[in-house]
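Given as structure tokens, the chain that follows is alone and in the form predicted on its own.
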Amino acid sequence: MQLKNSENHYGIIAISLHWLMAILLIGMLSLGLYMTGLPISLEKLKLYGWHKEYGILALLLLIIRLVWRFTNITPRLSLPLLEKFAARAVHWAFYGFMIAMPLTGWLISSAAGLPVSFFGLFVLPNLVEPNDHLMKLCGEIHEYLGYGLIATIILHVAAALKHHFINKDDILRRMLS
């Protein structure tokens, strides 16, 4: 398997970043949905801490992924124009969500006056002064971004499965091996 992308296939680094981030984001969304329904407890606070740490990890991985994406070619998409536009739009929507989700999470913590630690290695600076109104607003935005990300993941998976099982093309296989 090649390290870099080619015109017809993704390289191992792009594939690894894709699947690592997919697992991380689905885990983060699942954790977010689970922990918000819990009553206030030490367990809930621990889960919120993990959620914040892994959210910052997702942001750092996104930066690596974007650098990799812009320094490598993107494999060709042999699709009708409308499907090609939809595929590109969904990918850019993912990037938007992957930027906005951790930033709004960081804003929630900052506005609540709570530190964001990265696995105990360092603490991020607060982005804003404590502000209850801003905390609630960012919390709502973060929640709706999460629902948007879930919908985008479902659309992305459905399109990949459609290409694999109905179109019988290599779109999905390019990201599997």
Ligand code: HEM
The other form holds:
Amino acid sequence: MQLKNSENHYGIIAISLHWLMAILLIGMLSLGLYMTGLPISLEKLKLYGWHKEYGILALLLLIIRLVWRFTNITPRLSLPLLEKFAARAVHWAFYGFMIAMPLTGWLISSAAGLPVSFFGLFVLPNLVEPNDHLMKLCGEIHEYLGYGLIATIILHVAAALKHHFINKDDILRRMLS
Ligand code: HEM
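So the form predicted on its own is up there; where is the form predicted in complex with the named molecule?
Now the complete complex, all chains and molecules, led by this one.
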């Protein structure tokens, strides 16, 4: 398998980044929804810490992914115009969520005056001064973005499965090997 993308296939780097991000995002959504429902405890604080660290990891991976995306060709999508437009719109919506989710998360912590550590390696600077109103606003935006991301993932998975099982084309297969 080649490293880079070609006209018809994704390379190993794009495929690995795709599935790594998929696992990370689904994990982050599940952890986020679970941890916010817990009563205040050491366990809750530990999970918030993990959520923040893996969220920053998602942001770093996104930067690598965007660099790879713009320095590589994207395999052609041989679909009717409207379907192609819908597929590309969903892909760009993902990039929007992948930028906005970590940034609003980082803003929640900054506005709460809490540090964001990256696996003990370094501490990120706070983006804003402590501000209760901003913390609540970013918390709500982060939550609704999460619901939007869940809906987009469902749409994306449903489309991939439809192509594989109903249209029987190679759209899903080319993201697997
Ligand atoms: C891929 C990135 C991320 C995803 C998909 C994600 C997802 C979520 C979700 C679904 C929730 C639950 C929302 C709710 O029900 O209130 C949540 C909460 C939270 N997230 Fe994230 N998150 C991401 C990144 C981050 C980052 C990078 C940080 C901080 C550095 C962060 C900080 C928080 C905090 C503090 C909460 C709790 C908010 C509250 O207690 O109201 N998140 N996240």
